[in-house]
Every structure is written in C-alpha cells, then in structure tokens.
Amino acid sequence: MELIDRFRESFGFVFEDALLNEIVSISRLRKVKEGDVLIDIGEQIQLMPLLLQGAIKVMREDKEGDELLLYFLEPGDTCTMTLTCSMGVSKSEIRTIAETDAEMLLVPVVKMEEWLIKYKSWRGFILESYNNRMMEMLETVDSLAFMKMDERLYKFLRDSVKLHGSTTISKTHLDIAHELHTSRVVVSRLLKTLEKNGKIKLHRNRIEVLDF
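What is the structure of this single chain, taken in the form predicted together with the DNA?
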C-alpha cells in the first residue's frame, strides 16, 4: 500500500490534503520491533513521530532507576514530549519503548512550528494531542493515588488486551510486579483470585483474559 494511503488511514480525518502531502513528502518511515527503545532520557529530539501502527509505551525513571509508566501512544497519536522541542528544550525527559511492533512517520521538529502557523488542522491536532496526553496522564496519576492493587492489576490486563489486540498476555508475574511496582507474591495472589472469579485463565508465561 502507498505510504500516503497508510498515512491517510491513521491521520486523514485530521489533516487537510495539502498538509497530508507535505508531511508524507518530508518524513520518513520507521519500523520498530517490540521492546525497542525509541528515545531515551536525556537524548536530543530532532524528529517527531506520527504513529501509524502499533503501540508505544512512554515512561519516566526515578533516581533509583525505577520506571513509571506515563501513558501509551496509539495510531493517530504523536509524542507530546517532542512538541516541547519547538519551545527551545531539546533533551528528552522521558523514555519511549515499543510496546508492540510499530511503524511511524518521522517529521523534523523544525517543521512543527512552521505548520502551526500554516495549517489550522495541525494546530488543532497539536492542541488535542496535548489534551489527550494530559488526560491519560491524569488517569495514571489517579490509578497510582486512588486505586488499590487489585484494580490496578485488572486495569493493567485490560490495557494490555486493548493495546495488543489480543486476549493473551505473554508476561511473567515478576514482569507485571515490576511494572506495577509491587512484589510478585501480590501479583500471583491477585491473579489467582481473578482466575477463581473467571476473569482470566493462568498458564506458564502466559495469561488469557476472558472477561474485560
């Protein structure tokens, strides 16, 4: 399929044709594999991604090296962090990792500001992106501050199903414990309870989500 068509699929409803064409002519396609680190903390950002396919995990890291999930990007999204580049900041405050195999268009950040003036649809897209990322981050904060571990775990499983488009999650209890910043004992116990309640089915290295 032509790149322009693929792009239109994810972003066509957002941008006018002139902008679509300009983006496709100036950007390049990048394909990444699950687990690839796209941008790490402290790196210079020169390209902004427009996600066509897959899911990207956006994380923050504390002094001890613990990772904190901020939000996910899905097709039609962009990384709001790159937007700060047009405001003079160029070092990344975050780390982005491919949650699944993914494809994106990369646009030089210098174009960002130009398009903000030139295209109304671009301005709208950027503002909406900021808003969406902010909302998702609020959801994450809520979950950390207010939700109990069993609710957080269930949310984690549902998000994973949604992001991967599959009801099978190939992660160990220890992996999940790290992501949720708890111990494996708790994860194993809560997963067992979910299984008893018929929400999931447990296997080795694999969790099947039945009800979500």
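Alternative state: the form predicted alone, after the form predicted together with the DNA:
Lone chain follows.
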C-alpha cells in the first residue's frame, strides 16, 4: 500500500489532496520499538509525529523525577503538546515513549504554521486534536482528584486492554506504579485484591484481565 493510502487509512480526517501530497513528500517515515523514547523532556522539538500504527504514551515528570501518564496516542493522532512547544520555540515539557512497536510520519515543525494558514482541513484537524488531548488530560486530572487508587488501577488495566486489543497486559508492577505515580508496594497489594475479587489473574510479569 502506498504511503498516502496508509495515511488516509490511519487518519479518518479528510485532508485536501494538495496537503496530503505535501505531507508525504516532506515527511520522514520512522519505525520505533516498544520502549523507545521519541521525545524527551528538555529537548528542542524539530519534528511533529503523525502516528500511522501502534501506540505512544505521553508522560509528565515532577521535580523528583517521578512520572505520570497523561494520555496515549493511537493511529490517526498527533501530539498537540508537541505542536504547542514547537510553535512557541520552547523545549519539550513532556516525554513520549513507544507503548508498542509503532510507525509514524515525522513532519518538520516549520510547516505547522504555514499549513494552519494554507489548509482548512489542517486547521480543523489541529483544533480537533487539541480538544481530544484536553479531554484526555481532564480525565487524568479527574482520576487523580476523585478516584481511589484501586479504581485508578482498574481503569488503567481496562484502558490497556482497549489500547492493545488483548486481555493480557505484559507489564511489571513497577512499570504500572511509575505510570500511576505511586509505589510498587501499593500496586502489588491492590492487584492481589483485584485478583481475590475475580477481576484479574496474576502471572509472572503479566496480568490477565478477566472482568472486562
């Protein structure tokens, strides 16, 4: 399948043909492995990702170096926080990590402002992306403010099932603790409670979600 057809398939948004041709002609195709860091905190952003395949997690870090998961990017998404930093010529405030093997187009950020003026479809896509990411961050804030840790953990497991398309989650207790901004001991204790309640089954370095 040609790249422009793959782009149309991944992005449900309808773009002008001229814009599609520009995207494909100037962008660079990049494949990454699970766990690869794409953008780190403090980096100058020069390229904006348009995700074709896989999943990317977007993390925030506090002064002590602890991380918090903000949201996931899936096929058809772009990281509008990356866009905000790039257009403001500021350094990245986030870290993006491949949750799965992924493939994306990397577009030079110098084209972003030009396309906002030149293409109506691009303006619509960016505004919709901002709205989607904002709603996801509000959901993260709500879970931190209003949900108990056991509820946050179970929501995290269910979201992971949806993201990966599998009821088996290959993450260690420490991995989950990092993403939920808590301790491994707390996660291990709550996972055992969920198993006792028949919602999950614990295996070595993987978790099976039963009640989905």
